[in-house]
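Only one chain is included here, represented as structure tokens and corresponding to the form predicted alone.
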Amino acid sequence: MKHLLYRVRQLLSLAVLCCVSALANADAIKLGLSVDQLFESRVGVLNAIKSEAQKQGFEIIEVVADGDPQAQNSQIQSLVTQKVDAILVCAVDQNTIERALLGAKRKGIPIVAFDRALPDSRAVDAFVGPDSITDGYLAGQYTAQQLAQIDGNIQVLELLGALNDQNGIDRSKGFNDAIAELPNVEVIAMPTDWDSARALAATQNAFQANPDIKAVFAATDTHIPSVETVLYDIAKLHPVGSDQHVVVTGVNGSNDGYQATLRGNADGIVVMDLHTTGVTAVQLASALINGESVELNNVIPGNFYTTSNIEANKANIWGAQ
């Protein structure tokens, strides 16, 4: 009889533990994480998001659109159906997913856009990401300083990012605002849609038509190897400090940009703070879930490193780790 009572108590304890566990899981905050696509810098932000979510005891439900805006629209609708407590979104396209985001908003689900701003959205509660205007400005300011002593017309090649991406739009604005300080400057803007093959072809075509280009700005420093290839092929790849050097700058913080700057082929890169972006995204979502007020726009400017200090700051450059 004692053995039977002991066994009953064991079963009852186990049942209680199971109920407690189920309740705990039911009460756990669920964050929907809607990602445009996976590449090196995006993974850096995602790692920071997941680490901070784990620290706060949140569950993550991640969906990846692989660059398909319609797929992302459907994935966000699925997150709403799964009753997530908040959605963190990096959009493929600014406009395509608005319908799904508005659907989430009607359900009372807070929305945090990260890395890529959605300035025209009626659904987004907060944005966190790079200060892309400032990042572009830093590169343009440096370029203008390096070319300030040149007389006459100055041609500068700008390798644009995607024209439906707010980061690409803002980096271009910042760069052009700064480079406009040069008298008689002509900016030759070439679209790349963030594609390295297009960046290579654009650089080739630009130098063929304008062999006296004095500087190149790459909206992403992952395109700098394409610039190096073209400059080498036309015998214009000279290191920083040479009278024949073509000034090269970019924004991102990839290993491509780091290595090119370390070699002296590129002058410098603006490095984004991916870790702070990811952590802040989760903190904003947590505050919104708790009914707290947050800033709508939370921008994090990057740091500009040149050939003279980039190696000393390797620990601060995400692509060099």
Contents of the next structure:
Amino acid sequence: MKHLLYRVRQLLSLAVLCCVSALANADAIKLGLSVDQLFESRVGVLNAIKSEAQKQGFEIIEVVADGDPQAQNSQIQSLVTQKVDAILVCAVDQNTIERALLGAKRKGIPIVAFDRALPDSRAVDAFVGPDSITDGYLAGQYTAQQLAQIDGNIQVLELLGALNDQNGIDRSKGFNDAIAELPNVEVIAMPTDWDSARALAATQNAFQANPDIKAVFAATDTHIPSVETVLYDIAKLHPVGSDQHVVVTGVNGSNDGYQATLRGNADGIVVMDLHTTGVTAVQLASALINGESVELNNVIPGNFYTTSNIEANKANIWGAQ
Amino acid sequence: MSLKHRLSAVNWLPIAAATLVACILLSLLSSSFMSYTNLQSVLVQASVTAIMAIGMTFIIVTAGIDISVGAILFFTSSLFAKLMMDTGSYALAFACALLCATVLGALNGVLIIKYKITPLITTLATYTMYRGMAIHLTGAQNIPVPREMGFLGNGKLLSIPVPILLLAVVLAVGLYLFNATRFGLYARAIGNSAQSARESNLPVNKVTVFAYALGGITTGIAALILLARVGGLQSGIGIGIEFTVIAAVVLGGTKLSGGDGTIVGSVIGAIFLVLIDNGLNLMNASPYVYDIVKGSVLLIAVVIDKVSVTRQQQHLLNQRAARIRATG
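Could I see the form predicted together with the partner chain next, after the form predicted alone?
Whole complex next, starting from this chain.
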């Protein structure tokens, strides 16, 4: 009998422990993190999100769509079913996930879009991400300054990102706005779909057809090694400061861009502030959960570092860490 | 048989003709097109797809398909880059990368044979698995490869770019296996009818697994060239390349239903696809027209191919009907 009572007491203690643990978990704020796909800069933002969430005591449920908009749609619905307190989303495609986001909105779940703006969405409460127009503009402004002394027609090669990616479109717009300040510039735009092999082929072909290209702008600096390869092959890889130097700029902040600028083959890169983007995303979600009002658009412009100051700013370049 | 009908039996002839027409048109539209340097660039740019297409031809000819080749390419590149970073040993990195690519390809074949699941579904599942393995291996980080590795992608040997030489070697081996070995003959027989092949005691399982393993090793070779060309690993590498490879094979004259194929046609198909991009680049075309032009050209090529195949089949039917009438 004594033994039986002991067993019952043990079982009751276990049950109480389970309930307390469940209640404790139920109290923790759960953030649903819906990611388009994993690549270097995205992982940088995710690390900042996770670190800030941990600091604030939030639990994270992370789902990755691997570039599939339908999968992301289902994953967002699953986050709603799991009763998350807010959703942080980086969309593969706005139109496909809008219905799922509206479903979350109807359940009173705040939504923060990060890195990729969803300008036409009726569900998103706040956006935080790069100021891609300014980022492109900074690279364009520098390029225009370098080419200002050249007379006659100047050809500039622009390696575009994906044509349906808002960041790629905005970087291109910013770059073209700045370069348009020079009246004698012709921009030769080539699509790359963020693919370095396509960037390499496009650069090769562009220099075949237009051997006098004076500058290259890469929508992502991960394409700069491809540009270096082509310039080396055609004996045009001269360091910054040389008369025959081809001006090379890019946006992102990857190690590829950092190393190329350090070597003097690239002039400079615009570095995105991934840490601030991640931290702000969590802070916005936290404020929305607490019923506070927040800014709809929170853009974080990048910083342009050139060969003269990139080494001194290594600590600010996410790809160089 | 008349010359006309003998020519119509050469299944890579339509794509060769289309490539020739494209070359003539592009040389008229762009003065840079016909230069030696540009034609060499086209071949170098086509080498990765062409090498993969040679392997894919063996798979498609057995009435199979492998849509995991892009993921195998990503995993192989990741493994190579990671091993180079951690050990600095070229021998180890090359051996492990090529071995892994072969094993991953063969695994597809084993799964298809053992569980009798359709190749499309099997390789769709392994596509996701292999990509996941690659991302797990590298943590989705970009990894640079040593600069001397660039020789494989951008170097020259006897004044010929290394990727073109590698393509020539893979093409020679592919032609030999396809046309001069029992393996090639059995692969076509399996594609025509796996049931009949089994009933004839052909080693269907072995040949199928070997075909997928060939697809794996050619993808491994292509992965190393691509890695060398772009100077490092990026997590987007290989995304969507499977469709370009399959398009090259089908454009080249290999039937998706299996049984009939051509190695030369697949290589020309890969070159044809690169020509479109090259031509648009040389003409400084608007970036928004690329997909329209590529889609339209692909559609026209597929329609021409379909019409020629239908005519060929009609001709065979007419011949058979004439024989029956003559004997009757």
